[in-house]
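First, one chain by itself in structure tokens, the form predicted alone.
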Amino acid sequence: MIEIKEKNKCCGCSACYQACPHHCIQMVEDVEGFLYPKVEKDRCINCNLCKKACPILNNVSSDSDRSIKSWIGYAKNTELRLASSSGGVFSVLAEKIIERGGVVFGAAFDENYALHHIMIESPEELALFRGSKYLQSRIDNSFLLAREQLDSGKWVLFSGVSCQIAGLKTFLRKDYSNLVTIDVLCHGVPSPELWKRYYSEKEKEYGGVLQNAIFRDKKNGWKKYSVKLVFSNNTEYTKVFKEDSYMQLFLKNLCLRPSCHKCMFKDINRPSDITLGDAWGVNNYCPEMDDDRGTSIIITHSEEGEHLLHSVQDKLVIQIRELNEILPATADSRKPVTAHINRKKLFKMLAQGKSITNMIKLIHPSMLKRVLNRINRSRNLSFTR
């Protein structure tokens, strides 16, 4: 049976849970809010299907011989683009699958603002998937449902972070010609438990129940996006991402899942058909494609992905570019990020019920540490002279 001895070797994709024919695996939250499989050992028949479904044990990655092509682009529909985190390309691709009579899987908030993967069948429902959501989604039974749709002959577009796409592929254990997968460039996935603490504190501060959460509001532009929370009493919280406490803890790597720091799925050769993300820096190498409304990176890893992209080109402004130009090898979305030195302290404070205001202090090193860092830098400079 599958057994998690090191938490950095489980990405929480739920493939093992869905692969178990006797339903003796449950996905259980740990103290940090992340899901891990728990096996009812007395019911396990040692069929090993859970192990065969695990993308980490089976090291799923894209074939390095596949032809990778890269573009930058955005939707011609300005309203759609402004409602999206970057260029609105995902919605255009998803609409095409729905036009074919297919279904689309992606991450959406429930009524309690927990994030789950769900299936939708109409263009109107795509609004549920728009916008980045910076926490880990629960896959639940989405792999099982996707397989049912695939076996019925329907087109399926499955979107998620790269480890979730890898989990889907190992769960399915065979190729489907009617499946298209899209992963998003990922920094890492923050703790759902921290997210709950964050918005609960904001609800108390603003005196209302959370009604809408937008992590990438473009009112002040794509590059200076803001976090926006809307509450039931018509009050709003808006803060530029660099000043928002949740985003600071996320981007400084204090609250990520342990496996994000050992991620096996950030290699550019990915098991997905298409990778999408923000074209940060486009103003430097292609200013004519930047009007601060959002521009996407588009990377195809397969003929299927390239065919889907070409089928919607009339709805996009698109330009082919060199991969390392639009996504340098040093980018966080191409390599695991290092855990912050105070990560354990943050989760200890979270368990103790401390406020986000207190946690944010962990980002900045103590005076002693700053002095030691200066001394080390001085020593390094003296050695290089």
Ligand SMILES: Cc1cc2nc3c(=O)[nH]c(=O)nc-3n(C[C@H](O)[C@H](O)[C@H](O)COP(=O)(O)OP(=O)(O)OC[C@H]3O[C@@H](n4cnc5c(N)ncnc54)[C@H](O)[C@@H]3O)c2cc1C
The other form holds:
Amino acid sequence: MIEIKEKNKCCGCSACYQACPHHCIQMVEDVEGFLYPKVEKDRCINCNLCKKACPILNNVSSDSDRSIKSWIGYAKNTELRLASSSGGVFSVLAEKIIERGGVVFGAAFDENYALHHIMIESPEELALFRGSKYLQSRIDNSFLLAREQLDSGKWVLFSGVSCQIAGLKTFLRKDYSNLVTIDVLCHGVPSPELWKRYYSEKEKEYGGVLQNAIFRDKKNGWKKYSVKLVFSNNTEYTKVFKEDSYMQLFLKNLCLRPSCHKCMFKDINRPSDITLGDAWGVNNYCPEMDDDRGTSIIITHSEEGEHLLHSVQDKLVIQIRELNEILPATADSRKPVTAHINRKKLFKMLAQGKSITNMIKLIHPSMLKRVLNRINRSRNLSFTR
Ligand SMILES: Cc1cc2nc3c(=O)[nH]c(=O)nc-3n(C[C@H](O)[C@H](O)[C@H](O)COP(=O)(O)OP(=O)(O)OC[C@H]3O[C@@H](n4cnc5c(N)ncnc54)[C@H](O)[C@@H]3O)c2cc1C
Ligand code: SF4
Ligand code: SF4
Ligand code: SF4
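Since the one above is the form predicted alone, can you give the form predicted together with the ligand too?
Let us now look at the entire complex, which starts with that chain.
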């Protein structure tokens, strides 16, 4: 049966939980707010189906035989593009699947601002998926539901971060010609518990209940995006990402899931059909594709992915480009990021009920701590040589 000995070897995709025929696995939250499988050993029949479904135990991340094509682009529909994090390409592709009578899976907030993967069937509901939400989404039973839809012959578009797509593939354990998968380039996912602490504090400060959360508001442009929270009493919090505490804890790697620091799913060869990301730097190599409303990176990994992209070409402005030009091998979305030296301290403070205002002080460790850290790192290096 599945057993988590090292937390960085579980990305929380829930494939094992859904694969267990005896329902003896539960996904349980740890002190950091991330989910891990827990097996009821008495009921386990040692069938090993949980292990066979795990994307970390059965590495599906790299299939270098598939040919990759890379593009930059954005949706011609400006309203849709402004409501999306990058160029709005996801919504255009998803609309096409719905037009074919299919269903779409993605990450959406529930009424309590917890993030779950859900299934939708109408173009209006796509708004629920639009825009990046910077916390880990719960997969729940969505792989099971996707399999049901696939078996019924419907088109299914499943979207998520790369480890979720890898988890879906190892869960299904067979190819479906009616399945299209889209993953997003991924820095890592912050703790849902930290998100809860953050917005609860803002609710208290603003005296209202959270009604809308946008992590990538483009009022000041795509490159200078802001976090925007709207409350029930019509008040609003807006801060440019560089000044927002939550975004800084995220981007400085203080609050990511442990597996994100050992991520096995950032290889450019992926099991998905299409990868989407932000075309940061487009202003340098292709200024005519940058009006600061958002431009996407689009990478197709399969004929089906390419076919879907071509089928919506009239709704997009796109250009084929060299992969290394649009996404350098050094980008954080192509290699695991190193945990901040104070990551452990942050989660200790979270468990102690400390405020985000206190946690933010951890971003800049003392000079002594930085020197000690550097010495430790060089010691580790000399041991491994
Ligand atoms: C946690 C996270 C980290 C990211 N890190 C990077 C990065 O380092 N570099 C980069 O170039 N791009 C990154 N992205 C991707 C980027 O922000 C855009 O989502 C992507 O370019 C698609 O943009 P779009 O305009 O086409 O569609 P959008 O409408 O902006 O994106 C919608 C898609 O994002 C999915 N989604 C939103 N939040 C989550 C979530 N928490 N978990 C799973 N799926 C989610 C939706 O299901 C849907 O498929 C990240 C996204 C997320 C969610
Ligand atoms: S070994 Fe089989 S029965 Fe036991 S937890 Fe895994 S899937 Fe369930
Ligand atoms: S990575 Fe996914 S399948 Fe593997 S143990 Fe973790 S939750 Fe289960
Ligand atoms: S960094 Fe890797 S492990 Fe973490 S959420 Fe992204 S794809 Fe999953």
